[in-house]
Structures are given as C-alpha cells and as structure tokens.
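A lone chain, given as structure tokens: the form predicted on its own.
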Amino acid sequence: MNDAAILGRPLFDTPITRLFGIRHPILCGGLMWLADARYVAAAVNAGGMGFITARTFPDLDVFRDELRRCAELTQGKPFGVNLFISGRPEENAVLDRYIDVLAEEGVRFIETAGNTPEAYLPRLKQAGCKVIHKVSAVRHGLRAEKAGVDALAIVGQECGGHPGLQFVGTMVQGALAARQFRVPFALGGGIGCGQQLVAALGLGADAVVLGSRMTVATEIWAHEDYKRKVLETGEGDSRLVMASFRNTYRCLDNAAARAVAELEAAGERDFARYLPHVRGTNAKAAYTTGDWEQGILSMGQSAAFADAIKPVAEIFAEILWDATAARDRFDGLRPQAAAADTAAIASSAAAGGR
C-alpha cells in the first residue's frame, strides 16, 4: 500500500470524524499566522480538518478573500476557522464581524480557543456551525461543555502555546477528559506520531490535535531558516515564560524568550519592559525573515517528531502508517494470539524445529 492508499481510506471511525465528515481523526488546530488557506486545504484534503486562524487576517476583506481561497483548493470540501477569545474584552469586537464572514460564506466548522465561546455560541449555531473548544484544563472544558459546543479539545502541559496554570500532562488529561466530558474531544499536547494517535484513542480520546509538528509543512508559508530550526528542535528545547502574568506559554527557547525569563526572575512587574520581546508581530517577522531568536514563537514538545520538511500528506500519511502498526501490535498482545503463538512453538519444537 501507498500513501495516497493510506490517505484515502479510514483506518478508525469516531464520533470526531463523524462530526466533520473526514477521514482520519487528526486536526490541525489554529497557528496564529501560519494556518492560511493554503495549509488548512492541504489538510482537508490529506483527510483532516484544519482551521483557519481569522486574527491573522485583521482586515475582514482579506479574511473572506483566504475563505474562498480554501474553498477551491478543497474542491468544495468543508473547513474550519479557528476564533481565539482574548481575555481582554476590547480584542473581541472584531469577533462578531469574522462570525458575519464566515458565515456568509458558508464556514461551519469552528475552533474557538481561549476564553469560553459562551457569548458566541447562538450566533454561530444560528449560523449553523458546529464548535470544537480548546482548553487546558477538564475544568474549563466542562463550562463550555455545559454552555453548548459540539465537542472539546483538550491539550497537556506538553503543547506549544498556552499549557494553562496546572501544567498537567497529556496522558493525565486524557484520561480525565473520557471519565468526564459527554461530548466528543480531541487531545493534543506533543503530539506528533501515530503510536500516540493510537494511544489517544486508547485513552477514550476521538481524535488529536497537531500543532507544532507540523509547522515544518511545505505548506506552510514561514520561512525555510525557521523550519530549520524546528528540524534541530528536540523535545527540550522549548521553556515557559509568562507565568508571573498568570498567562503561561510555551515557546521555542531563544534570545527573546530568555530575555523574557530574566526579567521574571528579577521579579518585574511593568509589562511595558516585556511588550519589546511579546508582541504578536515580532513572532510574524520571525516566520517571514527566519530570524528564529526574534519572537516568543510557540513550540510543543511535539517539535522532536519533525524530521523533514515535507507535505502535510506526506506527514499525514507517516502518521497514519505508524498508527496502523501500532493498532496491529495491540491485535498482537491479545491473549488469544499469545496462545496462538504459544502452541506454534510448541508445534515446532515437537517437530523438531526451533
């Protein structure tokens, strides 16, 4: 079997597949400035739902010129739009104006990260969407569970961005998550190889959420110095900063992150002397230059598992291939296949055999 064999046929059915109508339960969860039409389609159509990060686009007619864009690389095929919910009420006016977009032009699968989406939901279920809310704690996932949405995902410790204040780890949440939530979730957080979409699965999870794994896509738009660097990024090289603010994130450890991390020791408390190495758009200049020290650039644990720059396909189907021989190896530990193999033995030793 090929890839485009392994792509184009399911190898697991879930309520998360289901629920987008795709064909694999791995989605491609919003990367402020780099999940573009371009990519999220490439996602679509290797199988997986991807999400177009509208905050990327603050001017609404470029927004909906992206959103047509994707609709003819998928054919016509449904995607998503990720809306993150600031904390500060002022960044979220332009919500209800992305909303009006999207939903004019036909978008219905959201990703809301953030705060709770509870003030958003009826106009988007008015517009006949369905809402897939990240959060980083079962907690948090709870609220938004009750308030409406149409699944959850929920991300460990081990995810770029932000890991929240409990920094508990993925295989924990997961666990969590299936003892509580009703809806179905997705989990994320240093995610990147089939074994762990299997292990997932297994946890009671219906599908999981890839970020920084995949930011060395072809696809995606950044810079090749930045994809190199993601290719030399092992599963320790990213820190925490933030956490003084109450606004943890995970990113990759470069000079501004470490600048960062020096004025929290020395216990600053301006933010005014943090906005230089912050700001949202130093991280876009260090995508389009590949200056990678600039930015506080989110990056997961899950960077270990990029080893080339290639298609998303590509990646996908890599994915795919190793969660297949992960599910035979648990047909393999079955008790009746050890008994079968016990007598196989036992049959060649009787004959001489070894």
Ligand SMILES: Cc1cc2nc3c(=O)[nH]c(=O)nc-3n(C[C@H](O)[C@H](O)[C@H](O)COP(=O)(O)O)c2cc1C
Contents of the next structure:
Amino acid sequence: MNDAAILGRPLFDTPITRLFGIRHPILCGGLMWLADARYVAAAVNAGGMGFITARTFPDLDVFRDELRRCAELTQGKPFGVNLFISGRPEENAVLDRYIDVLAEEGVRFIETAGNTPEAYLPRLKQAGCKVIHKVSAVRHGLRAEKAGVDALAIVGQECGGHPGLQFVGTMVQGALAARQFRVPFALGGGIGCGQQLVAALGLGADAVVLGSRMTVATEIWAHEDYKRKVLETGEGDSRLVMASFRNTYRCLDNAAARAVAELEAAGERDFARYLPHVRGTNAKAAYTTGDWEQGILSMGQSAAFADAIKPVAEIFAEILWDATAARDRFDGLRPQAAAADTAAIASSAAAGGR
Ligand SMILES: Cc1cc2nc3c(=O)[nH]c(=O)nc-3n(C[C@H](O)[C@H](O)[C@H](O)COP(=O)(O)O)c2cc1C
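What would the structure be for the form predicted together with the named molecule, rather than the form predicted on its own?
Full complex below, order starting with the chain above.
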C-alpha cells in the first residue's frame, strides 16, 4: 500500500470523524499567523480537519478572501475557523464581525479556544456551526459542555501555545476527560506520531489535535530558517514563559523567551517592560524573515517528531502508517496461552463440560 492508499481509506471511525465528516481523526488546531487557507486546505484534502486562525486576518475583507481561497482549494469540502476568545473583553469586540463573515461564507466548523465560548454559541448555532472548544483543564471543558458545545479538545502541558496554569500532562488529561466529558473530545499536547494517535484513542479520545508537529509542513508559509530551527528542536528544548501573568506560553527557547524569563525571575510586574519581547507582531516578523530569535513563538515538545520539511499529506500518511503498526502491536500482545485457554474452555463447554 502507498501513501495515497493509506490516506484514502479510513482507519478509524469515531464520533469526531462523523461530526466533521472526515476520513481521519486528525485535527490541525489554529496556529496564529500560520494557519491560512493553503495549510488548512492541505489538512482537509489529506482527510483531516483544519482551522483558519481568524485573528491572523484583522482586515475582514482579507479574512473573507482567505475563506474563499480555502473553499476553492478544498473544492468545496468543509473546513474550519479558529476563534480565540481573549480574557480581555475589549479584544473580543471583533469576534462578532468574524462570525458575520464566516456565516455568510458558509463555514460550518469552529474551534474556539481561550475563554469560555458561552457568549458566542447562540450566534454560531444559529449559523449552523458545529463548535469544538479547546481547553487546558477538565473543569473548563465541563463548563463549555454545559454551555452546549458539540465537542471538546483538551491539551496537556506538553503543548505548544497555552498549556494553562495547572500543567497537567496529556496522558492524565486524556484519561480524566474520557471519564468526565459526555461530548466527543480530541486530545492534544505533545502528539506527533501514530503510536500516540492510537494511545489517545485507547484513552478514550475521539481524535487528536496537532500544532507543533505541523509547523514544518511545506504548506506553512513561514521562512525556511524558522522551519530548520524547529527541525533542530528536541522534546526538551521548549520553554514556559508568562506564568507569572497567569497567561503561560510554551514556546521556542529563543532570545525573546529568555529575556522574558529573566524579567519574570527578577520579579518584574510591569507589563510594559515585557511588551517589546511579547508583541504578537514580533512573531509575525520572525516567521516572515526567518529570524527565530525574536517573538514568543509557540512550540511544544512534539517538535521532536518533526524530521523534515514535507507536505501535510506526507505527515498524515506517516502518522497513519505508525498508527497501523501500533494497532498491530496490540494484536501481537494478546497472550497466546490465554487464547489457547479460551479455545479449550469454549470447546469443553460445547462438549457439555464446565
Ligand atoms: C505556532 C503555534 C501557534 C498556535 N496558535 C494558536 C492559536 O492562535 N489559537 C489556538 O487556539 N491555538 C493555537 N495553538 C495551539 C494549537 O492549535 C494546538 O492546540 C497545540 O499546538 C497542540 O499541541 P502540540 O503543539 O503539542 O501539538 C498554536 C500552536 C502553535 C505551535
């Protein structure tokens, strides 16, 4: 079987593959500045789901054009939009306008993240959208579930971006979420290979959500020097910053992150001192120029799985090959003796024995 064949045939059927109408339980989460039409369409065309990061396009006309470009690239197959809900209400005024545009353009799948999506759910539902809300703690997921989201994503502390405040690992998040969530859920944080996909499904998740592993995809527009840096980044090379502001990021260990860490270690509380290092536009500049020393560049432990710059479809195929191997491994672990015992019991029962 070749890559096209493994991509074309579903390996797993879950409530999330059915919710999004996708072949594979692989979601590509929003990536600020990076998740544009080309990347998201590549994820959709490879059989997963992707989310265009709305806040990357502050001009609503440009946002609308991006949605149209994605619809063209997927040849009409549905795709998603990521809406990040800020803790600062003044930054959320724009969300209603994004929702107007995405509803007009027929977008039906939304990944919300950050603060609770409660205030936006009635409008999104009215527009016929399915909403998956991403959280870093089970209790936040339970609140969103009560508010009526269709699905949840939960990330562990290994993740790139916002790991939350409690730093609970992905294995623990997944098993606890499976016990407590009623809606389908995706698991993320440090996931970058197919063995982990099977482990996530084994824990009870219905899909995985990927971020860091995908930043080296060919379809990500960022400068090659940035992608080369990610290729060199191992599982222990990311850094946690801004925990002192209760807004933790896991990011590349670069000059900007080290400057922020020094300010935090010195007990600095004046945000103005941090701003030159944490401004979002610095990250955009880093992706544009390849100067990865500037900006807080979200990056998690799964950067360790990034081995080459290659198309999204090849990364997905690799994950699915590994997932097949992981499934086979489970089959191979069935104790032969137990299987023989079971057969003997069955035949003795059939012969009237006990
Ligand atoms: C470069 C980068 C940018 C991200 N930007 C966003 C974002 O704007 N909104 C969001 O909801 N999540 C964002 N995330 C988080 C991802 O969508 C995803 O939840 C996370 O990366 C999963 O963990 P992983 O990095 O271990 O795969 C970002 C992650 C990365 C690596």
